[in-house]
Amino acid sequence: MLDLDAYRDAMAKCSHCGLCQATCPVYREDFLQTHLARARMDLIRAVLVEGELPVTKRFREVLDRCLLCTNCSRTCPAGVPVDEIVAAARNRVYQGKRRDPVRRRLLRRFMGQRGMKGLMGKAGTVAHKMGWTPAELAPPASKPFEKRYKGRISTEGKARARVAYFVGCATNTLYPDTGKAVVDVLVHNNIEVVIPEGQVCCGMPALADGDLALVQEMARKNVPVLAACDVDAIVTDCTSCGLMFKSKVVKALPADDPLRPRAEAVAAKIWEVTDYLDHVGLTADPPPLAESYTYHMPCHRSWTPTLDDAPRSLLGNIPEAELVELEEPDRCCGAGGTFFMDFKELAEGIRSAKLADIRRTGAKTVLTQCPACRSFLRTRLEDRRVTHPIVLLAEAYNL
């Protein structure tokens, strides 16, 4: 992802068979050919890398209206890795510059603290004037997770297995209660939880700006702490920062650099925590629990073959809890991290279809992995509850 250049060969595979239509948020809500994974290719591939074209105010447009979703990437015979070409090329435009100054102080605050606790304060207000905390975003929580948990949490009886748990920032800060179930729903499974010290971001939203040097920031922060831990896996809820240590944080590192080897070790031991938990099994049955529930599958969930369907294998050892399928399950929200505040016309549209999917389901709780997605659905489903899976599955514990 350092290099645009290296990517040539991937952007020639593209053989403009449109399977991306089918997938593409952004084309589904517009349906401008311009904004299709493989006109995109097209236009970095005439701008950035042949110097054909000039980089224009309508370039940077279609630049940044791709959600970085990963869809057309799953989608595309020729596996092009499309989401890793637009982040590179977005550096190569914007030199980590996307944002303006301030923008960018609060973006590095919010990564490096972990979370809106990094904009409280003059942050916190400078940002609430300008608009930069809209209503999608939950407001934190009064304490954030590592205030609550830190440390080894050890099981009663013998453990059988250690993991490492990384608690991406929204969960840190806004959904702790997330956290919560992570560590009482895993403990009580008889698996010990290792908390690190020292964790970050892990470098999502800076990947979303092209800012692949904050992207690196992160990386020297966050492998040397888990590289450290002797675990036998590490886990997060979220699925943004699964993706980025699975594959991104290797891969945004150069290929001789010390780190990369640690890095590659993280990438082997990470597990989102419902599919680590199907993958191992349960040691403690579920009572039964009358609940019906839908499940919106986030996008980043390709970086493993089995997540596709492990919170519905893992719930279905809950008796009487119902899962209601939607039409489109792995149809996108719109939220995109930050998409949603920069193209807010055009994520509603987004948004809009998946809401009326929610709906037709009938069910009262709503799961999803993605915190940004939960922010995103909550505000606009008012009478259902949004929540991560494992929260349902500590509920029918009794955690």
Contents of the next structure:
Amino acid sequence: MLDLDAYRDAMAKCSHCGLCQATCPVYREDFLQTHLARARMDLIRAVLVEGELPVTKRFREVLDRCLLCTNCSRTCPAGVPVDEIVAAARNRVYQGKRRDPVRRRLLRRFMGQRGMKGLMGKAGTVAHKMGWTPAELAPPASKPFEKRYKGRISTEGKARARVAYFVGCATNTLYPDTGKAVVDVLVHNNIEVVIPEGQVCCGMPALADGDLALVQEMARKNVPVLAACDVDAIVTDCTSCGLMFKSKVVKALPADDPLRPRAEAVAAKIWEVTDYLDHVGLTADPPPLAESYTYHMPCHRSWTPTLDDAPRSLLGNIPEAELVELEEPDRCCGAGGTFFMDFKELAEGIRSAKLADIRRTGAKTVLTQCPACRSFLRTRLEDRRVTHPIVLLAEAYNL
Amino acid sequence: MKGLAKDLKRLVASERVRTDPEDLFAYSADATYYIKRGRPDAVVLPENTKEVSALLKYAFHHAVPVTPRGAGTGLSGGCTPLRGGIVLDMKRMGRILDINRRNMSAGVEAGVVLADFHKAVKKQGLFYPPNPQSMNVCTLGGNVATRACGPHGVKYGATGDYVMGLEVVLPDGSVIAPGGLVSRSSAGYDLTHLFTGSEGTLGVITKANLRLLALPPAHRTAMVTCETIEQAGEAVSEILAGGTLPAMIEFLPRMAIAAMNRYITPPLVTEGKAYLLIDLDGTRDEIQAQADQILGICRRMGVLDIRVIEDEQEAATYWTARSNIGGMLLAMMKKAINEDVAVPRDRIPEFVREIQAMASTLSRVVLGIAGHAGDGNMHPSIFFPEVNSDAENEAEAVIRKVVRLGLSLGGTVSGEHGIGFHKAEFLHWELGEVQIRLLKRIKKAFDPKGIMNPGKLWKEGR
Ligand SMILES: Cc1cc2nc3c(=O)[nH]c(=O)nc-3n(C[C@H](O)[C@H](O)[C@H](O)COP(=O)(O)OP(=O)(O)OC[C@H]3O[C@@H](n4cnc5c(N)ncnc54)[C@H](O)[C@@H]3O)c2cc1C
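To complete the pair, please output the form predicted together with the partner chain; the form predicted alone was given just before.
In what comes next, the whole complex appears, and the chain from above leads the way.
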């Protein structure tokens, strides 16, 4: 359970060495110790565990002004799970009510329907008023992915493996092209794809709000559907959905919850799609594609050790396609799910360093798996295209 | 302090003056937070020397304590605000002003992060050797103020050896620039190096001119597994006396290796009682000659294992693991106190042996030792499996014993971290009352009202 009390020891592991200053995107903008993991851990302990200080507006701001990007945890020599502790603290402070009722209703609908369509139509106007559909979000596609692909997509000959495809909200409504590329590339490489019915949002937006009940609600829909698939692996194109299924969904369920074993089974099978393909290898050699691209590493990538390099390694199979590395490929872009809507100026500042780095490369194609990064970067890169690595591979195959 | 925030907001932009309890809490300590905290009345983030000067003038006039702060990675409580007042966060003064290839020097603001500086000079084929293991975050101002050192110390010396000149704001707000851009000067008392290591007690360092070297063309890392601590100590002495000067030579105990193995593949054998992590630099030929000599010595001594890591990226994992030891060990413990007693190089084996004897008598805390063996800069550390008053008492008693031992071997209470509040009493042991009185008079000459970082260096403040 993402219960703060379970993290007392983990919080105490923070030795205040301050090494998190090197990679916290918020600290690197604000230059204020208060907005740094070590202070957050210390304040959460002092306010919510020991009760030395009261819960104030400023304390809530310190809690909210965190991207949950996990960069600090990666840097931390003691591996303190800062994102989970902040989420648990938000849960304690907000009790699922971090947003006003209108926004909560919208979010719930968005998550239940896997995408933006719930925010359009009548509710759309309200959503717009609430600042929920800013320019940074791509307009929803005319036909969501789920209306285009369903059920089982078989290979021509005998398949060497079968995978279930978890289609995240963004792919479903904003980027169905990514979903198409995932299916086409897998099938082209002799892997059968099953798209299980009844999927909903992975729960990440609710986790960010500390809304544990809503995380669980999503888990209760997703886990049975995914666990019931007779497949070799479950793939996702989104690094954040992957993080949820790999390490957060299980933790979000009570210890004795009957769903837990199935959630664990899903965790054992979840793969990010480029990582999966790189792992099993391509059976079809991609034809040459003269294209120079750069790669932005999504922050939510440490749930499996090979994910860091998977897209580079996989696309390395395309003759003539050239990767131009960023100076800091692992530096956050500032999107942080919906963080950029809550802290516009701050996110803008974080993004500007990323954009400068991207422009320096001269590459016309920017690749990244995270749909939040993708839409947030896209609006300021009009002269470049920003897409998922799998799309480039599909292009090479001419699919 | 009534009206303080309002006054300060007249001197710097209001968003750079912080007085919310949460912000004051975040600035209450450095990496020694579990020993002691303070509570400032305000946190101010100046952006230039003019602002620092205006702030100090104000503080001087109203006798408000001022504690300068870099990245807050200090290990002796240097930037912990013991008497309230203003904490001056220098991180916003983070510009590298110039890198002068022809003079082999650079001008920086105090808040520049060391690793950023390393990167910037490296781009020009230059090299700034000091590398405290907090280098990814600590500031050059903090390094100068503590005379920080690191593994490179054995070959290249400490921060102080690279400071050519400073810009300092004195407590009354006046700005001076001792030293300059020359690498030698015999012009009167060496104020430049008096501020170097002054731990924020004499004034605020706003800029520094630092000496640079040419970047060594190549590196190679080696890990030596020694059967005993004596063997490791003897190997260090033999290597250095034999004319090989490694860029780094780190002494690591078995306990550290167990933690480092999380980063290293294949993991190191843990049969050794002591390990030496060595970095060689120079031209390829120089490195080869040094490596041959070291291998010869180690084989002759019958060490358990020698691993040479040719690949630079792989070698980097060893050094990353090295800099993360403290934090990693802490992941298994509840609290740690890091000391930095330095002893003459030839006394290292004796020092380590005695420390281990002490360690075996402890029941509530764990005493471990690692260090920059090349220059005798050792790090005895106390780890707490549980925190309670018995453990605290045992820790305090053993720290005192360790410090006395270091002094009796002709060492110093602080090789590189500085005194802060944590070692104030020990400084009395090392210097004696005559020297302490002299230090206090020097302090008074610079800071007649005692506003700069009060409560540090010696007992009873001022
Ligand atoms: C994981 C870890 C590893 C470390 N490894 C090493 C090591 O290998 N070698 C080593 O020497 N140290 C090491 N340290 C200790 C610490 O990093 C150094 O002492 C460093 O120099 C402190 O820099 P800082 O910017 O964090 O300064 P702070 O901790 O913020 O301040 C240190 C002192 O300098 C003063 N000060 C800071 N800036 C100024 C300024 N502009 N003007 C005047 N006074 C100022 C402060 O008042 C304080 O007294 C380590 C610390 C950690 C947490």
